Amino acid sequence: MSTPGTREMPVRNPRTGQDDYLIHPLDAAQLAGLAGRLRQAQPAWAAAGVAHRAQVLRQWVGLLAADPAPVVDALSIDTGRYRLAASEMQSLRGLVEGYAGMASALLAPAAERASVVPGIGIDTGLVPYQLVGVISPWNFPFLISMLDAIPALMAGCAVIVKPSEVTPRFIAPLMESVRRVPELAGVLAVIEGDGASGAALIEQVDIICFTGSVATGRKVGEACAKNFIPSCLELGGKDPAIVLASADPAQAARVVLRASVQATGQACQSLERVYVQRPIYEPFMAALTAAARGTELNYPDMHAGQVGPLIFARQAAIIEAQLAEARARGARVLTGGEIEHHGGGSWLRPTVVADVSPDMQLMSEETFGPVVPVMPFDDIDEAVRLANDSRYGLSAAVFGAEAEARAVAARLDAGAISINDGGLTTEAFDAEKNSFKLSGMGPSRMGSSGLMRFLRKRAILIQRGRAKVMEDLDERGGRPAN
């Protein structure tokens, strides 16, 4: 258990715009002390075995499931949405069970094998990193923290998680639940902190998992390289959707809207630019604008409507600037388009934009809001070129007849492509994928790789033949035969 730091930081409520909560980031000395305590407990945790670690994690999941309200309520205050906050919590059991099943097979001792070099046997073992650092973002504070923490714990590591200072309220009730499972409390800490805390964390751990912006991810990667520790970076995206003429335009429009504005568009895998084949462009746009106009803000009742507030206050200014530039260059805003202020919070209704061009910021820079810019295209080569014309390569979507859509997907420079849907990586945690371009670096956080990235291989080499001695190095025996 860590002692709160003496420094205070206010936390803004996105629904009211008021600073109504305080966090106390640990200072460097406190963080070092915490890291030391977790390192002391880690060897026993690793030695306990997969089955025991799974049992402890299941015990914790059971406690949270029996009383989820403290964590869910805290998440809903910070994010301004209830249903997604509850779904973040509900995902925990699946993560634990999924990685428990994987770990049983992946971490099973390997049989000794013979080397290609005669007389040498190879016995390979897996060694967990002792202490993992996780720096998670503000849009899905609990879920993304656990996407890294759970497989690391299952692998036998100790873990320190530092969520964003923008959405930290869940930390206190979460750590209260962790303390009720003392063995887990010995190897897991979720701490309050800001950017300085994240920088200090890098100095204390053996590997870092970071989710966030490209700019900050670059700093994290450079700091890790300086410390000679690996980094797993999942960064920004500008995910394209290609809607082929073979798609049902009305159905594709409904799904594109959901995949663009779910979580108020504040998700890395949100669809942020849409390319529609010209024969169905008009019916697609008609269906899209009608569906967008039919959505509601979840204000004043958090338990009604589909669109929540903008969590991070500065994001509203970024969205406004992108929309202003697009309008000035001839784009037409068909729905939404204006930041609204209700109860002190900032809101944006789903914003459909037509007559956009590839060089607009709205089509090239990450927006992270409920904005759907749409362009028509004539042929597949053009669509692929437009979709790939980006410095990002996180994920993408293709809508149309499956065979045709899959052929297009195979040409896209992105780590995960959803067919006839969007953002399926949020549902299929067992699908391994890498982030392309500036969208990330390092092993996949999904599937078996999500677990194996926290383990190093150690080889025991056994000489069963004749070991070389000094006489074997005698230069007089090294002359090649004629």
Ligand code: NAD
The other form holds:
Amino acid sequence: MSTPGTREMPVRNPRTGQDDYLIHPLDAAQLAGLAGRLRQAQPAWAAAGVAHRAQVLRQWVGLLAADPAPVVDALSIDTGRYRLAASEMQSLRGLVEGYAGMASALLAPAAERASVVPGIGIDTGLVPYQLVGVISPWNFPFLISMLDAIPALMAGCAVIVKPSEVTPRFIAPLMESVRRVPELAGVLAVIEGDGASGAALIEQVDIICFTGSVATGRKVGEACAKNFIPSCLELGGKDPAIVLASADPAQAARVVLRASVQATGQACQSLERVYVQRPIYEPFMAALTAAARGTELNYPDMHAGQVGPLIFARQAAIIEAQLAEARARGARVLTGGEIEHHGGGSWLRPTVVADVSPDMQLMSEETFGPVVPVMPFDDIDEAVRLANDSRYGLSAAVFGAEAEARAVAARLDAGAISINDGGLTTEAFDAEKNSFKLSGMGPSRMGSSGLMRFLRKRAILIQRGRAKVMEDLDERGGRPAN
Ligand code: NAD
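Switch from the form predicted alone to the form predicted in complex with nicotinamide-adenine-dinucleotide (NAD) and give that structure.
To see the whole picture, the full complex is given below, headed by that same chain.
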């Protein structure tokens, strides 16, 4: 265990606006010391085998499940919402069981095989990176940290996680639980810190898993490239939804609203722009605005309503600026539309916007708020062109008759397309996908490659035939016959 750093950073409470918590980022020497200790423990962790690692992780999950309140309560203060905080924690068991289930087969030693070159045997082994660095964002502070940490641990790596400085309260109780499983405490550390701490972490590890904005992802990718270490980058999105005339407009509207507004729109895979085929545009908009008006803020009671506060103070200003630009250019805000300040926090009711155009920021830049801008379209080619006209390519959704929707999905430049739903990647962790364009780089974080990206292949090549000797290099032997 490392002692806290001497630097102090205040942390804002999203429901009160008050700085009511302090974090103590490690200094560079402390971080190096921690990395050294984890590196020392890693070989035994890797040698213990998958079944043992799964058992240690299950023991930890059991401890957390028996007493979730300290972590869930801290996470709910971090994010200003309760139900999602509890579900972030509950997802840990599924992650551990999912990777435990696939790891024994994926990591089983492969039998030696004969090379296509006669006489040579090939024995391929898997070697985990010794120390993995995970840098995570503030929108799902626990879940996104664990999405990378659990498969890395299961692969046999040691892991340092550096969550966002915006939402760090869950770290102390989480590490309290880790310390109750000493073997795990030897190979897993979750540390407090800011961007400088993230940058310092890159200097200590063998591979980085980063989730966050494109701007920071670019810096992280560059720093990793300088150090010759791989970076797995999961970045922003501007996910489109295409609603075909063959969809049920009322049902599609309800699902689109949920997938846009879930977590107050502070989710990378939020539906942030909606294209609706003209024959059902009017009923879709009627159902969407009615459903949006029916939602409530989770204020003053955190355990009521569906819409939590905006977690990050600066995000409110970004959303306001995008809405102002859209309004100035003729967009009509049909519901919500004003940031509301209650008790020191900032909330935004689901904001449905009509009469938008593709060049508005609201339709092109990540909003990260509960805003649903909607545009009608006439033919499918136009919808596909509008959806693909983006620097992002994280995910998308298509609503309609399944065969037609699947045909449209196959034309979209995005790594995951939900059919008749939105954001299914957050439910199906076993669907492999890549992030297209500026939405990311590196292997799939989901499915078996989510585990395999932490392992390098090491080939042992055995010569069973005749090994070449110096005479084989003699130029006279290479003279063409004439
Ligand atoms: P951010 O980029 O501001 O910060 C992310 C993390 O990077 C934080 O822990 C921060 O401390 C750290 N950091 C900052 N500067 C750094 C540096 N120079 N070197 C190393 N680390 C540094 O992102 P955010 O505002 O916390 O998160 C919101 C963004 O995350 C949105 O763009 C969202 O779309 C994206 N996101 C993507 C996914 C995905 O899976 N693709 C999931 C969730 C969020």
